[in-house]
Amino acid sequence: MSLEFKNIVKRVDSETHIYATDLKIEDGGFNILLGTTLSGKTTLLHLMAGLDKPTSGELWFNGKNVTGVPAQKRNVSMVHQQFINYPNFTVFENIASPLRISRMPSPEINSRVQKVSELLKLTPLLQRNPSELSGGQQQRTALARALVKDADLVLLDEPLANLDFKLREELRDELPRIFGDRHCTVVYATSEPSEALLLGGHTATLHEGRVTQFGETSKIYRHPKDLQSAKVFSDPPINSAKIEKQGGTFTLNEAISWPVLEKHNTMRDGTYTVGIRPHHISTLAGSENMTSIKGKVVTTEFSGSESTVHFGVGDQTWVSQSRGIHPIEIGATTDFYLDISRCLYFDTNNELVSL
């Protein structure tokens, strides 16, 4: 199966939420829509889905045009973040509605709904109410829902946004067992890159409406094309600086520079930026690809496995994550360790240097 956006832009007035995009998923494995808060990804899923109609552009699915196919006609199942569910129905009449709808016997209803409940662990709680459940099980019961119809095309719309630490991480481990063996394509939104990298399979970065790329996503993590889709797949921001290469030597200011390293010896002397992700930054030294470089130290956050400090870098600030809990005077000027290994280099076009 294939869901394809051909030169599809969303305007509402005068206002483009989409901008022309061309987009081809297939179906295997998680396909994910990465971005913060209005960069476009519930746009998206509404398109997909048929609950809003593209400005102009054609969506096809499994080799068909389906731009103006209406949302009840075509074999979608979506979940929202909000746990969405008919409160006057048990955990059953809810999993069982969308095949009731279609008048489906009985008999395969009790099926369906049996199994399906099976594999989200909701069998002891058929006869509830959702009123009676914990913010997990109603939306494991939303899932459900979806899951039962056995859709062609299933859109999660930050489905676990609004669930606490522990439930979502328990979620987030069983969505991929959950779609393994259904024959479906699988959009999932979210706004945390770490999700995106738990999941797997494929990722499209948005920003502002465009899409920036999309391929694997632990390539686009290491190799992202541009400044753009670095920032979007890094949290805590990515930290990045204009720098100067020249011969040997990369220099960020009078006070920080670098060696080069072999692999970075093809590149021309001239001005580039580094990107450099917040946990390539430590407070302990490392590796031999390590470079100490000093910030005064603005803020710092501790969890209760990792340690972030703010500190200024000449007139920016960059933030450390390191492992582990290490005190660190608001202030004080101390040393980090920059593992240059890891640093991105974009050109003048802020694309990433192919080396």
Second form
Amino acid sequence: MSLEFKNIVKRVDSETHIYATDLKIEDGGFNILLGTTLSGKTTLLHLMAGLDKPTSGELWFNGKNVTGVPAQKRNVSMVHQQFINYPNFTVFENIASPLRISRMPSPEINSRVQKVSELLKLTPLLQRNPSELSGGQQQRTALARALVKDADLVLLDEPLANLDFKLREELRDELPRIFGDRHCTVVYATSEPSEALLLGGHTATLHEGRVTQFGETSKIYRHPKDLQSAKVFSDPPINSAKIEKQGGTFTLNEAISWPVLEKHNTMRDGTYTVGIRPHHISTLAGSENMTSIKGKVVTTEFSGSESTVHFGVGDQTWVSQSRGIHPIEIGATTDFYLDISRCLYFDTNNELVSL
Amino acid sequence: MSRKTTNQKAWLFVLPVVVLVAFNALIPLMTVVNYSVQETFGNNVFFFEGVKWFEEVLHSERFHASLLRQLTFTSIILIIEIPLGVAIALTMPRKGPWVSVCLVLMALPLLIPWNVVGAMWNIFALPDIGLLGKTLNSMGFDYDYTQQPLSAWFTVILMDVWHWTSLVVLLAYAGVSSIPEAYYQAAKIDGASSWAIIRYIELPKMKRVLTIAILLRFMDSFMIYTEPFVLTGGGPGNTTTFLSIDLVKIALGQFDLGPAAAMSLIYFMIILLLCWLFYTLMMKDEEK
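The structure above corresponds to the form predicted alone; please give the structure of the form predicted in complex with its partner chain next.
All chains and molecules follow, beginning with the one already shown.
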């Protein structure tokens, strides 16, 4: 099973929504489109579904050119961010609706709906109307409708975004099980890096209409191809600053510098951009690879088990995230500990320096 | 006890509303109730008659005929205006520069005062010089709303449809344009036909606004007075004398205050009852 974008461009009027994109999703399975709002996730999904036609380029699915094929002839299904169900159908009829349209015989519809509603824990709710369901149950119904017709391609457009926290976690944990033994390609759009990491599979990072990187989720998290991909795949955003490598020292400014580790020895002297994720900067002194830097505290946020501190470095604001609650006075200048072994270095083209 | 006395202050704040409602609704209504149970002579001489007028009105053939005419008229315009309004709303563009053009065009008839509408159609439909009347006659139809009951009914209904379908259109359009785009995408992916989209997505989603549209059109058409009065004056004969026209004839034409007052109250009760019935029937599913 494969889905391939060949040099696809999507323009609406004079605005380019998707710049020339080549993307090949090979072996089916779970694929994630990760990007902020307006990065082009939904446009890509619409192109895959056949709801939109690309301005130029071709879309190939399972070895066939499907560029002009309308949605209803593609055997795709889609789940939206809003809970979309037929308002005056019962849950059963909602799930059965795609099968009814394809004129499947009733006994088979029954058995299919039963099976998929068991998988999604909807069996006791089959006779209810969507308006009598909670948001989570409504979205389960929409998911069931997407699964029941055994589509080759299942598209999920931020399906958990409108759910409250508890229901979102619950359904997210179930997703791998729900799609586990299905032979379909799943494309899941999300704006949350943590969601991408939890779901695994493959991830494409998107920024302003361009796919910046595509690969195994954990790999591209650890080795972003460039600064932009790293920014997309980090929440809070990755900290970055220009630094100078000179011999055995990286220098950020007069006050902040740290030694070059052995694995970075091959880098030439010159100007780079350093990227470091917030949870690799701590307010607590730690292991050997930590370098202390001074910063002026701007704001602090405490969640149950984490302290997030925004602090000034030169003319920028960086973010540090550490375990535990560590009250720090706002305005104070304090020590932050940087795990320099986790630093990512990008060259002047903003591409990751390969090691 | 002391707590109670301090609470009396609240009456001060309610007072304006009480005064307003009293002068606006209660006192006029009670005057009508007063007339409805008494025989009125000149020089402010009254005799108490109990429910005599109510019995008289309820048994009068004239009232039955007006009520039947009224119900027929209201049913016909509801049957025409609601589906027509929905159909127009569904064909209106959802985005682009034409949206505002369509909305303004739709709103135009609603901006014209009722008696002007009546006068316009009165001239428009004249069989000898009116555009509509002349055209119909030259096409071979024997049309004269001042002489033939059928022509009169046709004109009154056409006028109401012209004047008020827009209201249904605007309400239905508001309902249909609040449906998220994703519903249409989901239906497209399912391969649903355009009739299925109307039947299973758009109509159910419009249910609330359509309920309001039906209620408004029902009430307004049941109380219609000005337009047919200006157009036909209730004629020819009594054929377009609806309840309100009949009421005015009795009250001001014949000065039978007792029967007119009783009829007003019965009329009021009918509207109240029918609205309540409509509303409960249409909202029955919602309450589940």
